Structures are given as structure tokens and as C-alpha cells.
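The chain below stands alone, shown as C-alpha cells; this is the form predicted alone.
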Amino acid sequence: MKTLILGAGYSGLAVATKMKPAPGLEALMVEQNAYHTFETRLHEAAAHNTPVTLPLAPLLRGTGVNLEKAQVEAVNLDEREVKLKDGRVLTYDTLVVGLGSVTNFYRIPGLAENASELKQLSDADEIFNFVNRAYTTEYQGNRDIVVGGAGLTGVELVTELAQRAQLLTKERGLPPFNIYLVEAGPKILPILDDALRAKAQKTLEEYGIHILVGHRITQATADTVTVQTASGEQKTIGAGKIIWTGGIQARDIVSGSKLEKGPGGRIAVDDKLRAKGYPEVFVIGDMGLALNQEGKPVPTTAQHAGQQGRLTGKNIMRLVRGEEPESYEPTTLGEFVSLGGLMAVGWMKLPWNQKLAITGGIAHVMKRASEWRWRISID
């Protein structure tokens, strides 16, 4: 059984590390980088240059999965073909699509052309280098930063940037830059309840971050963003760096005559995480539209991507043995938001669907513990 695993993100890597060599199984992972990136920690790399990657070769040792360093250009499910950027075409018996998401700029004029993203290591490097340049006497431009989107990524990024600014101000004697967090919705961190959200907002305000909820970015230039309030009032904010974290969509590189897609371009899958109409194709992580027990879309988070990947890896081994694959039953163990340094807020799941709210250093430890569990799961 020739199996291709596309992507080494949280879902794809979880698939590979749950596989073992088996007679008749030929497995290949296609990934453009030689490393796995902890995307949930890219905000730390952007502010502090924290290492957030792991080399893939040691992680794949003993799995029977070989690594092909290449970039996927298109996937044709009807022809069972994967076209690579270098022109090569790969075929498969079983396919795992775990290529993640791309930033959704919602066609806001000038945003895609002028805003940085935070989706990969090069994005974090770009932001880190800007902050360092802005704290030199030679830098003459606007030093302020505007971050669009006050979800988990946006909030974690602005708090780390604020911490970095405080440190550089102390070291280099230059005044801190302004950080603006712009959110079109009525509140930051909609994934949290009101009490935890209030705690997070208080922390942001203590950092001196300018929080603009109910402000929709309508246009961007190289050094400004235009925002509009619900009442129609418009204003322009100058910026040396614009960063957009306000939305994602599935990569639009998979085609098939029977393919079904849902919100955000996510591919509809069955209860085994197989693309509807294509039982030989598993679609997991941000690209798959998996449903929970209530029939609602599963969130595009790292913990759910890991769960889907681990199940898919085990299901491929079941198929090799001639066994039926198992169904996907998602569970959310908790959600934690880093607020810089040793500060975090969040909740963890308790028995009988109860939630325990946690803040401060203990929440930081719990967030790190979830990352440690992921690290152990792929060893």
C-alpha cells in the first residue's frame, strides 16, 4: 500500500509517528522543510527569537516513513496524483492531506500586500528583525506596530512584543513603541468566558497595549491602516509594521469531481476523517471539516490536529492489517492563552463536562504541559 502524507504540521507529523514498518506498506512524507514548526509558539520566536522547530529526520526514525523535501503544488483526487513544484508527479493508494491553512485577508484593500503574517518561521524572523531595527538610533521610520485580529494568535503576539519592547527600552534607552490590537468583533479572545477574558484584557492594558475592539480594518498601505467603527467613524493609524492574524482558510490546492467543501474552504470528511467520496483520502488538521459529537465543526487548533493525526496513523496501520478504521471522537482538553512571560489564562476540562478556570503562573505551567504532552507523543 503506497501511502503519501502531505505536510509535517501537527496533524501530518502525528500520523507519521504513529506508523510502523509493515510488509506491503510504502510510506512517504512530503514536506518543504526539513523540520517541524511549533506554530503555537511562533509568537515567542517573533518577539524573542525563541527556537520553535524540531528536525524531522530523528522523529521519523523507526516509523518506516521516508521524507521527501518538496513543495506540493496540486492534488488531483480523481487521478490519484500529487503534483510537486519541481514538476514531479507522485501517485498513491492511500493519501493523507495535512497541508494546513493560509491567511485569509478577506479582500481588504492593501492588506495582503502590506501586512506580515505569523504562519511560519520566516514570518517570525521578519517581525523579530523589525523590532530589533526599530530599537536602533539609525532607524528613522515609524516604530509602532498594528496587529489585526484579537484571537489567540493576536493576543499572544502583542503581549510578547510588549515584553520585548520593555526589555529593549531598558537595555538601549529608547522609548517603547506603541502596539495597537485591532479587532472587528465586540471583544478579544471570544474562545474564553467573560471572567478569563477580563483578566486577559487587564493584563494587556497593564502592558500599555492599545485595544481597539469594534474596529474593522478597511484598508492598509505600507505604513498605515484605516479602521472603521460600528457607527461608521473612520480613522487612520500610522505603523512601521502591520501584522494580520485575523483569519485563516484551507489551502486551495485539492481538486476532485466529488469533493465537498464547507466554510473556509475546508474539505468535508466522514466520521473516519476520509474525504467524502474518496475513501482512500484522509483530510486532517486545518484542511478538514471534521464534526464533533453535536455535528458542529471541530476548531482548527493544534490539539485537535494532533488528535486527528494520531487516529489517522493508527487507522492506516489497521488498513494494512486488513482491519476496519475507527471513528473520530474529538475532545477538547482545555484552552490556554499565553500573556507573556509566566502569565497565562485558560481552562482545563474536568469530569462531567465541567471546566476549571486557571490564571497566572499555574496556567502558564498547564500551557507548557500541553506542549510537553505533544512533544512526548511524537517521540
Ligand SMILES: Cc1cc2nc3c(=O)[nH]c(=O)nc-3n(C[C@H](O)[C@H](O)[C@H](O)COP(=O)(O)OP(=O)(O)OC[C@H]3O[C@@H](n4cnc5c(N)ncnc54)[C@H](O)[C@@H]3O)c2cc1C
Contents of the next structure:
Amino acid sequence: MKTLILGAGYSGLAVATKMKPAPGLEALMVEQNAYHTFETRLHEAAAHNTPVTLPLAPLLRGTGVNLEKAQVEAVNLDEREVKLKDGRVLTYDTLVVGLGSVTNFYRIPGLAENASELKQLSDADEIFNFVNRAYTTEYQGNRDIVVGGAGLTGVELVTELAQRAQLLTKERGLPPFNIYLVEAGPKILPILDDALRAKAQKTLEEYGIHILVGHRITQATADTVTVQTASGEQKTIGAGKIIWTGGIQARDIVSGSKLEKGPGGRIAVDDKLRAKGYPEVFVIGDMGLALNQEGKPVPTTAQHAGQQGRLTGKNIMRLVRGEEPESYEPTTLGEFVSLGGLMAVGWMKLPWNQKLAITGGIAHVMKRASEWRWRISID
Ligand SMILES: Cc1cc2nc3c(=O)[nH]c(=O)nc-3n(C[C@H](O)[C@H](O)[C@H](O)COP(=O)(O)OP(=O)(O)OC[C@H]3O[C@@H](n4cnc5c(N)ncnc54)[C@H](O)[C@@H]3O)c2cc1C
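What about the form predicted together with the named molecule, after the form predicted alone?
All chains and molecules follow, beginning with the one already shown.
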């Protein structure tokens, strides 16, 4: 069975690390980088240059999965072909698509052209380099940072940047820059309940972060962001760096006449995570539109991408043995948001669907524990 795994992110790598060499199984992973990126820690790399990648080759040892460092250009499910950027075409019996998501700029004028993203290592490096440059006496431009989107990524990023600013102010004796967090919706961190959100908001305020909720970004230039309130009031904020974390959409790389796509371009899958109309194709992680037990879309998170990947890895081994694949039953074990340093807020699942709210250092440890669990699961 010729199996291709596209992408070595949380979903694709989880597939590979659940596989074992088996007679008749030929498995190849195609990934554009020679490393796996801990995307959930990119905000730390952006603020502090923390290492957030691991070489793939040692992680794949003993799995029977070979690695091809190449960029996928297009996937044609009707032809069962994967076209690579270098012109080569790969074929498969079984395909796993785990290529993740891209930033959605919602066609806001000037935003895609002028804003940085936080989706890969090079984005984090760009933000880190800006902050370093802005904290020199030679730098004459605007040093303020505007972050659009107050979900998990935006909030984690502004708190780390605020910490970095405090450190650099102490070290280099320059005044801290302003950090603006702009959100069109009425509140930050809509995934959290009110008490946890209030705690997070207080932490952001203590850092001196300017929180603008109910402000929609309507336009961006190289050094300004225009925002508008629901009542039509407009203002323009000057910025040395604009970063957009306000939306994602599935990577648009797969075509097929029977494909069904849902919100954000995610590909509809059945209860075994196979693309509808293509039983030989598993679509997992941010690209797939899996439904939970209540028929609602499973969130695009590393936690769920990893669960889907582990199940798909096991299911490929079941298919090799001639067994039926198992069904997917998503579970959300908890959600934690880091707020810089040793501070975090979140909740963990308890028996009988109860949630335990946790804040402060213990929440930070819980967040770290989920990262360690991931690290151990791919070894
Ligand atoms: C800053 C930040 C913080 C986050 N924090 C959390 C968190 O705390 N908890 C949580 O659960 N989730 C978090 N998320 C979301 C989580 O990271 C994603 O949901 C998860 O990475 C999705 O996994 P995936 O396997 O679908 O895609 P990814 O992990 O993005 O992997 C996709 C892989 O495909 C490769 N690839 C892409 N295109 C191509 C191509 N054309 N050719 C070859 N290779 C390609 C990429 O290089 C990458 O390795 C965060 C995201 C960000 C950006």
C-alpha cells in the first residue's frame, strides 16, 4: 500500500509516529521543511527567539516512513496525483493531507500587503528582528506594535511582547513601545468563560497593553492601521509593526470533483476522517472539517490535530492488516492561554464533563505539560 503523508505538523507527524514498518506498506512523508515546528510556541520565538523546531529525520526513525523535503503544489484527488513544486508527480493508494492553514486577511484593504503573520518560523523571526532593531538608539521610526485579532494567538503574542519590552527597557534604557490589541468582536479570548477572560484582561492591562475591542480594522498602510467602531467612529493608529492574527483558512491546495468544503475552506470528512467521496484520502488537522458528537465543527487546534493524526496513523496500520478503520471521537482535554512568563489561564476537563478553571502558575504548568505530552508522543 503506497501511502503519502503531506505535512509534518501536529497532524501529519502524529500519523507517522504511530506507524511501524510492515510488509506491503511503503510510506513517504512530504514536508517543505526538514523540521517540525511547534506552532503553538511561535509567539515565544517572536518575542524571545526561543527555539521552536525539531529536526524530522530522528523523529521518523523506526516508523518505516521516509522523508521527502519538498513543497506540494497541488493535489488532484480524481487523478490520485500529488504535484510537487519541482515538477515531480507522486501517486498513492492512500493519502493523508495535513498541510495546515494559512492566514485569512478577509480582503481588508492593505492588510495582506503590510501586516506580518504568525504562522511559521520566518514570521516569528521577522517580529523578533523588528523588536531588536526598534530597541537601538539608531532607530528613528515608530516603535509601536499593532496586533489585530484577540484570540489565543494574538493574546499570547502581545503578552510575550510586553514582557520582552520590559526586559529591553531595563537592559537598554529606552522607553517601552506601545502595544495595541485590536479586536472587531466585543471581547478578547471568546473561547474562555467570563471569569477566566476577566483574569486575562486584567493581566493585559497590568502590562499596559492598549485593548481595543469592538474595533474593526478597515485599512492598513505600511505604518498605520485604521479602525472603526460599530457606531462608525474611526481612528488611525501609527505603527512600526502591524501583525495580523485575526483569522485562518484551510490551505487551498486540494481539488476533486466530489470534494465538499465548509467554512474557512475546510474539507468535509466522514467519521473516519476520510474526505467525502474519496475513501482513500484522510484529511486531518486545520484542513479537515471533522464534526464532534454534537455535529459541530471540531476546533482548529494542535490538540485536535494530534488526536486526529494518532487515530489516522493507527487506522493506516489497521488497513494494512486488512482491518476496518476506527471512528473518530474528539475530546477536548482543556484549553490554556499563556499570558507571558509564568502566568496562564485556562481549564481542564474533569470526569462527568465538569471543567476545572485554573489560573496563574499552575495553569502555566498545565500548558507546559500539554506541550511536553506532545513532545513525548512524537519520540
Ligand atoms: C502562535 C500560535 C499559537 C497557538 N497556540 C495553540 C495552543 O495553545 N493550543 C492549540 O491546541 N493550538 C494552538 N494553535 C493552533 C495550532 O498550532 C494549529 O491548530 C495546528 O498547528 C494545526 O496542525 P496541522 O497539522 O493541521 O497544521 P500545521 O501544524 O500547521 O502543519 C502543517 C505542516 O505542513 C507543512 N506544509 C504546508 N504547506 C506545505 C506545502 N505546500 N508543501 C509541503 N509542506 C507544507 C508545514 O510546513 C507544516 O509543517 C496555535 C497556533 C499559533 C499560530
